[in-house]
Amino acid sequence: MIYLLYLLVYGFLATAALGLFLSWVDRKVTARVQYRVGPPLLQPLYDVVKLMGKENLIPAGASRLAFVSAPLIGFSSVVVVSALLWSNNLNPSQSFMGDWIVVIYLLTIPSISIIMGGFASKNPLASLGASREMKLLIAYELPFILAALVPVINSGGSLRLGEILTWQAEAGATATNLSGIIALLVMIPTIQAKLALVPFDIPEAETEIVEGPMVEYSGTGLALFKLMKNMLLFVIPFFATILFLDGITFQGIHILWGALKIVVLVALVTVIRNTNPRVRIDQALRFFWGPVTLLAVAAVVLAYLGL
């Protein structure tokens, strides 16, 4: 029963609300940078609700089962990983062996669901976007995993998120160490790529291939994809906060400090989004497999050295 509670209340309701709010923050800051007023607070919610009421069209010739199930698979994975993160943050003793691995695995599924939906639609633009999403996933996943490995090494090799949080409560946040600082710097561009935001919005690239993998989606399917991306805007920074910034403490003034950690990471993502042009897929591959991976390897080595 408690697991269903975490899935419904924390995994879905709380995460969806916070994800939609952070989406509004992102859009509002972007608008102000461009000297626009920006949307009202509930605009992200209005967008999702409006899409839910639209007709759900399936293109002729599409692989029907894969096309329909793709957004459900991606959305479900975000709900489960969010519930795991909330569970570990609220009660570290509830963590289980290897939940770090489970979270890393589940965070790849949203991208895989987008790839699956794009190819299943049989649209040339969607297939091109899905191909780009696949290449981008291959590019950023290695440095992302290496960066996430640093807190594991620093905590004595524990693959339990709860034990990583407990270690940080005793020894200080991972980001206070040299290896942790470098790993967090590596994590930031990989977060940008996982969210498919500029400069790594290559799979969607509206000016080139319309909406890329999601060009054929409408109604509920598109609403689930949009809500999934909004929720990821909270879930991925939340995961980074747990690994590097000692999580969120729900006690008095510490709640504001915990919220500030998430907001700062999202604000940083927004600043990067508004100050950089889109890169090509080959440039993204060279960037992640080159300097970013080298930095991640250096962070891992420094962590093994105890630095």
Given for the second form:
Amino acid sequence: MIYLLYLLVYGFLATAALGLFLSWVDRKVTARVQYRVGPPLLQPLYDVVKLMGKENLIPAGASRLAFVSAPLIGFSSVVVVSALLWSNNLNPSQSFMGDWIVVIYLLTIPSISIIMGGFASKNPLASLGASREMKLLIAYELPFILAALVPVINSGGSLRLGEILTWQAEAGATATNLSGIIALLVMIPTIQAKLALVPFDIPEAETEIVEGPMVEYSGTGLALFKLMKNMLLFVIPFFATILFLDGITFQGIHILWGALKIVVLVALVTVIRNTNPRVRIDQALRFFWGPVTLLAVAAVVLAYLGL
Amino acid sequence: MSIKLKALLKSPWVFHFSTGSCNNCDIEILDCLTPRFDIERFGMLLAGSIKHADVLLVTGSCNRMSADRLRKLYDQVPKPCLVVAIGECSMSRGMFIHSYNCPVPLDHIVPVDVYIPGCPPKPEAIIAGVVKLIEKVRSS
Ligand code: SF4
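Same protein, different form: I have the form predicted alone, so give me the form predicted in complex with its partner chain.
Okay, now the whole complex, with that chain kicking things off.
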């Protein structure tokens, strides 16, 4: 029963509300950077509600089952992963062995669902986008895991997020160590790529392959994908906060400090996306496997040396 | 009015289709997205894919080749959807009215909800037209 509560209230409702809010922050900051006014606060919610009410079209010749189930798979994995993160953050003693691994696994499923939906829709642009998404996934996953490994090593090899949090509460946030700072620096471009934001929005390149894997989606499917992306905009920075910045504390004034961490991370990601051009897929691959992975390895070695 | 339509009016994503215009109307549409007019204030976004669109903006005089495509595009928009005809060309074929290549005006091909006259209409006129469209849907 308690798990169902976590899943519905924290996993879905709280994360969706925060995700929609952060997506508004993202659009508003973008608008201000471009000297525009930007959309009203409830705009992301209007978008999702509107898409829910539209007609669902399934392209002729598409694989129906995969096409319809892809958004559901991605969406439900985000709900599960955010429930896990919330329960760890609210009650660090409640975590189970290896939830760090489960979270990393579940965070790749949204990308996989996008790949699935893209290939299922029998559209050349969607297939192109899906194959690029696959290459991008291979590119950023290695530095992402290496960077996420640093707090694990720092806290004495514990694979429980709860223990990582309690360790940080005693010894100070991971990002106060040299290795933690480097790992956080590595994390930022991988967050950008995981969210498919501009320097790495290669799979959906709006001006080039018209939103790639999403091109054939309409109605509820598109609404679920949009909601999933909005929720990821909260979940991934939240994961980074838990790993590097001591999570969010819900006592009195500390909650503002916690909110500030997330909003600053999202605003940073937004500013990066507004000041950079899109790179090609081969450049992205070279970037992630070259300097970023080297930096991540350096962070891991430093963490082993106890720095 | 249903919540469906209410939300639609709050976030109309527009798809822009040129049926053979002189390109001037298209430039005026893009002007609406610039910081000076910023139609994202009203939740309007330019959709790249027709499957994401709620409003079809049509410019140009609809020649024989594009009439077919327009019909196909209209069939592909997820309903409910609205059609806006922008510019003199798309209303009455304008200066191309005697052309062999423009057999019928736009509203004989797809149902049009609002007409915005001008050659080309100013961005202010386009925004005013869309506001009239929203009022029309709201009162119906
Ligand atoms: S209405 Fe005028 S500006 Fe617009 S497409 Fe026709 S000729 Fe060009």
